[in-house]
Structures are given as C-alpha cells and as structure tokens.
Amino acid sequence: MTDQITDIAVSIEGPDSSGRFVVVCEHASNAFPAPWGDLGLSAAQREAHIAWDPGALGLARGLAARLNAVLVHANSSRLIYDLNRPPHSAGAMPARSEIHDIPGNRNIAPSERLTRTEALYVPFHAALRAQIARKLALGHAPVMITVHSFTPVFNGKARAVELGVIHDADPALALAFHAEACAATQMDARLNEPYSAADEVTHTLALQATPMGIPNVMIELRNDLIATPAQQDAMAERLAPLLLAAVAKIEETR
C-alpha cells in the first residue's frame, strides 16, 4: 500500500483508501520552487493569502481523513500556476492579485507560459484523472470536494461570510451541504459566495467532476477560522459528517 505519491506539482495522500470522497486542494501550498523562485515577491507578500489559501491543506487533510477519501493538492503556489484555472486564463497567472503587483509574472511570454503549463497544469489535473478513474473502475461511485480558504478582508472589504458552498452546473451537493451546513451549525454559511462560477473558481469541477455526472463541491471556509492547526482539524470534524449527510440526500432522489 502507497501512503503518498508526490512531486513538485502535485502530491497524492492516501491513494489507495478505500472511501468515495476525492478531497482536492489545488492552493495549498506557498512554495516558490525553481525555476521560477519568488517572482519577485517579498517574503511577507508570499506568506499572504495572495500566494496560497492558508489552513486550507490542514482542513482538506482533516477531511480526507474522516471521509477515508484520497487527498489531491498543490505543492507550489498558485501564483505560479493557479491549478484552478485554465491555461488560457488570464488568472493562470495573474500579473496583479488583489493590491499586488506579481512582477514575475508580468508579460509572460507564450513559451514559459506553456513551460509552467506542462510542468505543474498537465501533470496536476492528469493525477486527479487518474484517481478518479480508480474509484469508477473499482464501483466506488467517486463525489468531490474541493477546499479553498478566502481572507476575511478584501480589497479594504470585511466580508461576513464564514463558509462558502460553490457550485459548478450541478448544484445538487452544494444545495444539500448548504442545508445541512445551516441546519447544524451557527456559521454565516452561504451559496456561491464570496465566489462563483461566473468567478472562474470552478475550473477543476467543470473539467474533472461535470463531464462524469460526478457530485461535486467546492468549499470555502474564512481563513481566521482555520488559522491553527487544532481550529482546521475541529472544522473537519465539523464539517465531515455533514457532507456525508448531504450525499445521502442527494442519493435519496437519484
């Protein structure tokens, strides 16, 4: 049995559990690896929010854990690659995020483009196919959860929203988990915020979960919520018996 699998792209934990959950996070980490190095960010501007979703990994982690599920996450800042973008997207790599500047990513020419693309897109989303295609041919009927983390101020902007519940074209998990979300706990818990589809935040539901009728959501929690270690573990708990409950429901009408 393989515990994890990994590289500077993508790292694979638990491929070989046994559970349906494929629990993905494709900003977890803040690594500047070579070539790129730090894009000319300082050290300060690569440990904010702009560079990785903080807690984020630590919750998804939690998740899979609870949910026997294979975890799918980043191993290089998606200020290098945001995996949850397509290659065409101008926020694959974003020249500006919030109020910064990204100088190293600023007039990028089609060729590093397609360098970056090759080594961490291609290779990432090719590793989450392929966990999904072990879960179909072994009848274990896959559901996706992706997990973000948002910062609670934006652009100079509070923002209340404690839990997002994103939905791509098929909204029925992310309309069961809202429901339970609000039903069971007293967190400001709302749909397609502080994102949505029309965001662009939905890349890899659209590619990998859509086009296979798969169930899927995508989670956003504040990251002041999940900021330490035992805060991302105690959200897990949490917030895993309720996505189990919410596909028992979905399952309920299918």
Second form
Protein chains: 2
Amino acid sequence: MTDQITDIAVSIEGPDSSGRFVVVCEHASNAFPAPWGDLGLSAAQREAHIAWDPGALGLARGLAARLNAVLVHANSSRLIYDLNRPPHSAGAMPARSEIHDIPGNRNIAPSERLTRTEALYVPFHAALRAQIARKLALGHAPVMITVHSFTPVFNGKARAVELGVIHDADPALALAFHAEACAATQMDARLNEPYSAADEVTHTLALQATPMGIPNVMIELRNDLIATPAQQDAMAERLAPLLLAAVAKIEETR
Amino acid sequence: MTDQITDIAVSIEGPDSSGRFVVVCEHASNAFPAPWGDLGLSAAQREAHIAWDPGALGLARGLAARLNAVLVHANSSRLIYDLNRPPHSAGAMPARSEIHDIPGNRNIAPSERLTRTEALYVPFHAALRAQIARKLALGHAPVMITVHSFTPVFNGKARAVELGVIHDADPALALAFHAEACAATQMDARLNEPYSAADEVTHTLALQATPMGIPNVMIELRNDLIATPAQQDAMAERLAPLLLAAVAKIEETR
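The block above covers the form predicted alone; next, return the form predicted together with a further copy of the same chain.
After this comes the whole thing, all chains and molecules, with the earlier chain placed first.
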C-alpha cells in the first residue's frame, strides 16, 4: 500500500498501484458517523448484513493485494447512503431493509437526501472515477471488480448459492469468471444470483465501467464463507487467479 | 445566476437553479492556460473551430437562462483535453485536428496524459456529475443538454445541415426535439449529423446521462448561425421552447 486517502465517504488504498485492476467495495463499512448517528437502529442491527456486507472488505483487500490493484471502499454504512444506488432511488436511503424498519430513513426531506448525496455518493464515485481515469490515461487498460457479500438466510429463506457473479450491459468478464469458478472450484457459483441487474444492484458497474468500455463484474460471496479474516484471505487466494484467468480469456477472444 | 464556481477546468453557472435542465458546454473555451501554453499553434488556429466550438457558450448561456438551468462549461481548449472523450481515446489530446497538426500533442507521454486528465477531465466531469446528482436528490428529474457548434466547411466540403441533433443509447429526447425543430422552424435539422455516436462524440451523454436514466440530447449548431452574441441569443430564444416541448412530449408517452 503506497498511500491512503480517507474520509467518511471513501478510502483509497494503493492509488499508485501499477496493476490494471480496480477493486471496489461499496458496502465495506458499518460505521454510522455524525451527523447521522445510528438511525434509530440497535447495536445488533448495526452489526447485521442490512448495515453492510460483512467480510467483503477483507476479501476485497485480499484480492487487491494479489492483483496489485487500487482498492476504493466506503467508510459509512449503506443505510445512510447505499453507494450502489443513484440519488433518486428509494434504495439509496431505504426506509426498510429486509425485515427491518430504518427509523432514521423514514420520510427523508429532499434537503436531507441532498446532504447525504453530497457527503457520501458524490465524493465516493468521484474518487472511483478518478482512479479509473488515472489507469486509462496511463494506458493500464483497467478492469473493475466490485466485491459484495450476501446473507445466508434472507426473508427467512436459506440460500444455497455461494458465489454470485453479476453483470450489467457487458457480460463478458462475468461469463468468463463464472466459467473459471465452475471449472476450478467446488463452489455453488451462479450467474446473476442472488441478485441481478433487474434488482438495481449494478449501478456502480453502469456508472463507472460501461461508459469507459472496460471489463467489469460484480462478485457476491455468501457471508458465512468469509466470516473471519482467515476465511477472507483464503477466499481471495482462491478467487484472484480465477479473475486473472477470466481476463486473459476474454482478451484472447477480443 | 446565483453563484459561480470557476477554475481552469470548469465553470458552474447557476448551481442553485431550481429548474430541471442541466446545460453542458464541453468546448466552450479557446483558452490555453499554463502549463500548456499554445501547443505550438498560431493565433489564427487558436481562434478556429479546432480549438473550441465558436458561439456554443453564448448559445448555452441563452438556453440556460431561459430554461432556469445550471450551466456547466469548460475553461480550456479542447485541444489540451477534449472533455467529450475518455482518457484513453486518441481524440482526447489529438495530434491532428481536421487539416491542422497540433505540435504540442505529438507523442504525448503517459505521465502528461495523466496530468491533463487529472487537471481537466476528472474535475469537469466530477462537477457535472455533482450537479446532476444534486437535481436527482432534490427530485428535480433532470434533463441534460450538451451544446456544440460545427464549422460550415470541413475538410474543404460545405455542410448544408444547420442543426444537428445527436443521441446515444436513449434516443427519445433527440427524436422529439428533432421533430419539434422540423415542425416549428425552417432550419435544416438532421438526426445524427454532422456527427453521430459512431464518431465517439457522445461520451458525455454516455458518461453522465445514460447511467442515471435521464433524458438527454446533444445539439450541434452550424457556427455561422451563431457567430455574434445577438445571433446566439436569438437562437436560444428559438430553441428553448422546442426543448421544453420535446421534454413534455416524451413524458406524455412514458
């Protein structure tokens, strides 16, 4: 890590990395900084998957280290602002998440939507754009990977899928990575599960990668598989070579 | 105009405007600030259409005033960085434009591409994104219009088209505005002329509007029609009602 830029919206780890990968973790944090505080949630709720993607930051760091990547991650809970949603989306500041009401998100005034948008969404995506632009300008041919986790039980139903591979307009890297994961691991890896673009989960891909024409994929790990730092690191060790192989595969055929 | 933010990359006029329009002028300026200087061009070349879109800023200001819009415009020549191109495009810092060599753009080193990208492209598009995000957060349902001009004679050939209406992935507003212009004026108005998305001229539309799902259009005026401030203002007076009518038309059918 050569450098780090940090505020309540965003941290950038390794901005001078010479690799081509840009690793993104929009739901890295369950911090509830001032002026928002806990939004009326209990300590248990603030630890739960509704507040963040448990394990995702550790996995993202493990991947970034192995891919010689820059890592761009969030520093506030997605319940204050979900950085994977545009400012006009109800899901950007959800009044309800899974089975939980979010008291501090009830009837948010437009001025408060603007405050959160300007404090969190705008700087996060500006920082991410700047990192991608940097690699484009230097001729590094960037590849963007967003790293998420999902809960094993959602709305009372258990999920069998272990690795979700999600794409937006350009499916090339998702298809190639999914194929590598199926060939090289015993994981239950599925395309566009447990979420897909139809669930509005591909905003970061559409905002940051599609307009630049760069390969991109969103990966979702079931969070029981990356609960500890050791599991996160082991998963990064397993997935990093598959991402490299997938990129090589799509470039062969281009 | 309630406020203004200005640097070498970008000016924002009317950031507190309560209207829904965001007017953009990427080629507003033929300034050649330090550290780049004149790129080895003559004074005549720096006045010509290769350096900027003559008349476009005056037209954009006239439209912004009538549409109660925020205006985001460039403050440096497009020959230093063409803000309507991504950082890896040869056209972002062209070594040749129409029939002119650009000496200062010959064999640009990656570090210099990065310097220009970070000085001009990144802040311009961050500022524009912030204005769009602001209107989205406030529920203003933004509409983005980019304003350009083109030369009457290009590579020695005269152009008959007077008003070009160009779209990217979402053609709705372009089609509606073109129909209004044909119905209400005697202008020679054409879709996707003299340029189209195939010429890579729709980067700003693709970067800023498409990911947000907001109506958008690029308009191109033949620059002999907007050569003077009076002509620019008259053209704005003519086109602003057509833009409003076009937006109303697409929203009727949505």
